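A lone chain, given as structure tokens: the form predicted alone.
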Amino acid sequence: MVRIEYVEAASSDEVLAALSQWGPDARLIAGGTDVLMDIRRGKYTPPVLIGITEIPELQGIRPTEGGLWIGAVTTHHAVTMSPLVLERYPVLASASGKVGSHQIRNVATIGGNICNAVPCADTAPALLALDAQAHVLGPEGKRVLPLDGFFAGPGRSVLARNELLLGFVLPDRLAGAGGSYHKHSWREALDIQMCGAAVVLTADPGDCRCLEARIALGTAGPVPRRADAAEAALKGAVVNEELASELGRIAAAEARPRTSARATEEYRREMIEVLVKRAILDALAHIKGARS
């Protein structure tokens, strides 16, 4: 039986010190829903697990300069139930509410969901559509990364081994915008997505003309991605069912899904088309509902 050390860090500086001491094979652990499973599967055996859940700097959901701060160790349950998220960024509350089961959401963290950098992460499309920024701390100090450039490949992010994700800032300009997240999986609970789509848009509730649009896709390529062509076609257009159908086709055409044990490339493209249409129409319904 392999011995794995455990260190509970009380501050961000202690995390950096532990990473420096133990080297690149050390692993950070918060909820542990993925790290522990990977260890059990033999994917890796780290010399040490560095606990980060008790670090105040990584906790909480609160207004901050330019938007809303969500700490990296905030659980999906906390995100889903937060009045601030529900009121200002409901697309993220919806996405966090679709992660695993109730038991998993009680311990799994939003930071872990993103740092795993898997294409099927439910919160990734929502955060991409919200233009979220990741705040990172390393030996050279803090840096801010747009989430659009955070993912380097399947299971890989741009984070260095000696860096720590502190949390995310969601911009004020999209607070209260219409948003919706849809995923497709065989079962509503527990199953990871075959594909997913998040839409955030601002529109004139009178004539339904789109002023700003963000469309992001999950499991539509090697990394979660924005649907740039669909966004360009949506901005400035009058949103209706016919347009939403066309935008679904555009998004499906620019996606790069692959065939896997869970679904074929062709099936994923069909579902992306459906999910993008639904998400656009739901986002518009949110805008109209806010006006009434």
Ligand SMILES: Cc1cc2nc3c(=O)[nH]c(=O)nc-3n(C[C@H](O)[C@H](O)[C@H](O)COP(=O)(O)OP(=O)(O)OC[C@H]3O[C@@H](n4cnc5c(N)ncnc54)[C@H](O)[C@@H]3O)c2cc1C
Given for the second form:
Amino acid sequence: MVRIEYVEAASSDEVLAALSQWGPDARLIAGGTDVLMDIRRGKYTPPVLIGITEIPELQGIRPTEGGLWIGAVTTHHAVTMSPLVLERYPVLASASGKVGSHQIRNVATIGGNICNAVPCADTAPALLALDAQAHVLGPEGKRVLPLDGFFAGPGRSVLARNELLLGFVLPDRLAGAGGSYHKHSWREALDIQMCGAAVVLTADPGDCRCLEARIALGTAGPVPRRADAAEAALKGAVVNEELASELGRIAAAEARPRTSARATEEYRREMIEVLVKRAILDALAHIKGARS
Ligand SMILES: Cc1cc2nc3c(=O)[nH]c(=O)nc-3n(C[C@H](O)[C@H](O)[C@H](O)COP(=O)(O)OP(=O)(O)OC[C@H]3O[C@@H](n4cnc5c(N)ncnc54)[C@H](O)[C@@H]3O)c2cc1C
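Alternate state requested, the form predicted together with the ligand (shown: the form predicted alone):
Every component of the complex follows; first up is the chain already shown.
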């Protein structure tokens, strides 16, 4: 049996000190729902796991300068139940609510979902569509990264091995915008997405002309990504069913899904078209509902 040490960090400084002491093979562990599976599968065997869930700086959801702060170790359950998230960024509450099952959401964190950096991470399209900024701490100090640019490849982010994700800021600018996240999987619970789509849009309440739009896709390429061409076609256009169908087609054409055991490339592309259309119409209904 392999022995793995465990260190419980009480502050972000203690995390950096432990990372420096143990070197690049050390692993941070939050909820452990990815890390422990990876260790069990033999993907890696770290000499030490550094626990980060007790660090106050990484916890909680609260208003901050320019937006809403969501600490990296916030569980998906806490995200789905937060009145601030539900009221201001419901697309994220919806995405967190689609992760795994109640048992998984009770321990799994939003930071772990993003740092794991897989294309099927449910909160990635929602955070991308919300223009989230990742706050990161390393030996050189703090840096702020737009989430668009955080993912470097399947299972890889731009975080260095000696850096810690502190949390995310969602901009005030998009608070209350219409938003929707759709995930396609064989089962409702405990199933990884075949593909996913999140839409966040603001529109003129009078004629439904789109003012600002974000469309982001999951499992539509090696990393979660924005659908740039579809976004460009949406901006400034009057949002209706016909346009939503067209934008679904554009997003499907620009997506780069692959064939895997879960679904073929062709099937994923078809479903991306459907999900983007649904998400746009839902976001529009959200805007109309808020107006009436
Ligand atoms: C049965 C099951 C079902 C699942 N279903 C889904 C699903 O439907 N959708 C989905 O998206 N995911 C799913 N997952 C994957 C997993 O639950 C999520 O990715 C979860 O959000 C990971 O969070 P965690 O806190 O458990 O991360 P951990 O396992 O603790 O960490 C994940 C990775 O991130 C790193 N890390 C964690 N926090 C930080 C930080 N603050 N700074 C730097 N690095 C950090 C860790 O070192 C590790 O590499 C499922 C997992 C299981 C076991």
